[in-house]
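One chain follows as structure tokens, the form predicted on its own.
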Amino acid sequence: MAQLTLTNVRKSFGSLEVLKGIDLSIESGELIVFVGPSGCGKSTLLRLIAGLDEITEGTLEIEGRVVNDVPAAKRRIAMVFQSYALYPHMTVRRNMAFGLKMSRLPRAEIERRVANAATMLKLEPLMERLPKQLSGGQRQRVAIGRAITREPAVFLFDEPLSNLDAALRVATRIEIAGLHERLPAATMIYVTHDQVEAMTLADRIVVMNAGRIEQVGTPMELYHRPANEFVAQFIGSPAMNVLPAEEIANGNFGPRAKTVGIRPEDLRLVDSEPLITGKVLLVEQLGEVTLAYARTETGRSISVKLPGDHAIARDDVISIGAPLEKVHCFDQDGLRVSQEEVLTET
């Protein structure tokens, strides 16, 4: 079990600052991602983690020992890259096994572990290929094999599925939530720029933003209760609605709230009292639920997720409400207001 604690963390590089000030707790046994735009600074986070870089100001504890100045091999870590870091002349079982060689490990240890990582993975018809003759699946699972063999603490997962297509994807994903439940005493930290994996895999997500840490929680209280109009946008697909309040008709949204969020699959057609009405310019009809893109008298653009084979057309003009229960509401300098101030202001 290893708690990971972040205290003011700051990175500079030069005269550019890339993270801020970072204050985060990690429990133990916990996945957390990392998510955030290119450039927000969780890759860089990640490699302070791994003590591949060193921090500027602030400290890193794991299992309640700075660990600032221990060298990464040191610190009970294990990282799966994007690249998947594979040698190339090595088969998977050799792959699997060379860290261990070089910590000199016993050989009946060596195997006995590669053998475990390659049941866990389903790698067992695999392990006299070269990386050349697999799959880009397959090999990020080899790279996972090679992590799960150090039996580490930690493990940190650097966007390790975006080289893989939409299916490979899933059923690697699936493998990570499946590898989570089968080691329960690992903490696991996770970065993507994909808020779909974050949403799919975490027990809480860290959404970061110019070297910030913008909001921590669960999926949900991040969908349901996002603190301010950047995590609001943020997660969900597609992205949350927001328009200025003085141009969302029938609703008195208080003094407070200067912009309004409404995500797409809130938004719902209606005959009378619209919150918002709009031309078409693009419908998407996906089967299980139709999208339609629209712009605004004032010329916004909104997003509308309906419900299978919607009867809606380009250049309609459409209606569209929601019930106050899932509007969001944003002062001046984005923050949330929640729903019990603008009840009380209204």
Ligand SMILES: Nc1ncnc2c1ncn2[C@@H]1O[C@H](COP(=O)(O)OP(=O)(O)OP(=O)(O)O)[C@@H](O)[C@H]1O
Given for the second form:
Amino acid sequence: MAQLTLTNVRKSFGSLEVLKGIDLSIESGELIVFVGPSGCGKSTLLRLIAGLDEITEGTLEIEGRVVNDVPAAKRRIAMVFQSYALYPHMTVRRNMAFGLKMSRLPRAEIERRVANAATMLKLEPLMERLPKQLSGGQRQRVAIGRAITREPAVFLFDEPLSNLDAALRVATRIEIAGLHERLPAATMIYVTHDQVEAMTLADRIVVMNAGRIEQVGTPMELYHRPANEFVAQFIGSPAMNVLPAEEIANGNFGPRAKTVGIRPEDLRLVDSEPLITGKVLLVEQLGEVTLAYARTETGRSISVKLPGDHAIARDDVISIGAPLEKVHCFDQDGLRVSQEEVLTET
Ligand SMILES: Nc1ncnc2c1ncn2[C@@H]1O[C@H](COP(=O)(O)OP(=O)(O)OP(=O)(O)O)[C@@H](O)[C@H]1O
Ligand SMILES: [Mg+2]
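The form predicted in complex with the ligand, contrasted with the form predicted on its own above:
Below: every chain and molecule of the assembly, starting with the one above.
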């Protein structure tokens, strides 16, 4: 059990401020996912929480107690990295037991914990192997297993699946989701670049940008009601199309709407009264969907995601529409204009 509270957490490396005031409360047992562009400070924030780096300013509380000065080993936090960091000369079993031996846990207790983690991650058949005799996915399961044996109150995962191929990522992601269910008291913080991982694993997603939090919310809140243009374009793939309001045909979205955002999957080909017309530059047929990339008359790029395989070809001129309730509007500062306000105007 661990509830975490970060209050105005800042981190500087020399004169470079990397985290610029992070306020965040994480509930006990919650699985929180951090996303954001490369270099925005996700790993740095994890390292501060783990106690691997010092907080420059602000406080981190775990269960109501300020832990800024508590060493990593005393925080009951386990971190799983992108690289597995297993000891190459030790078997899986010894890799999993090693840290516990170092902390002088009784042998029976070590065996119980290792067996328990092995069962949870179905590692039993692999226990006597060396890391080099394992696939990437199996190694990452061992690394996760090793974290479990520590019985931490908080798990930190820094892109744990990014070295795995697509199929293994899915399998391991499902295992992590299962782990979250089997360890309901453990708080988990998970960093990923993968949209699907973020959307499927998270209780709540934290979207970071340049050392600050842009929005915190459930996956569906972020998808349906992004607080600003940055979040709108960061969540969802391909990214939401955002155009100046005056370039949308018949578009009266109210005086505050400066830009209009429509997700590629909310766009449709229409016969009349299009919101946008564009000339197709590229078509990608994925079977289940067709992605078309087009350019408007004013030179804006538009992506359109249509269900199934569509007969669109390069240089076609397409008329595009969208249901009004799928249109997102943003003001001059890039902040969301509420749907109610937009709908009363149109
Ligand atoms: N020890 C360090 N000394 C100086 N600068 C650092 C140090 N660690 C990180 N940084 C800088 O802090 C910023 C944030 O880095 P961080 O690793 O937290 O980003 P990230 O969001 O995890 O990115 P990625 O998605 O690429 O992993 C970067 O500009 C990075 O260069
Ligand atoms: Mg990182």
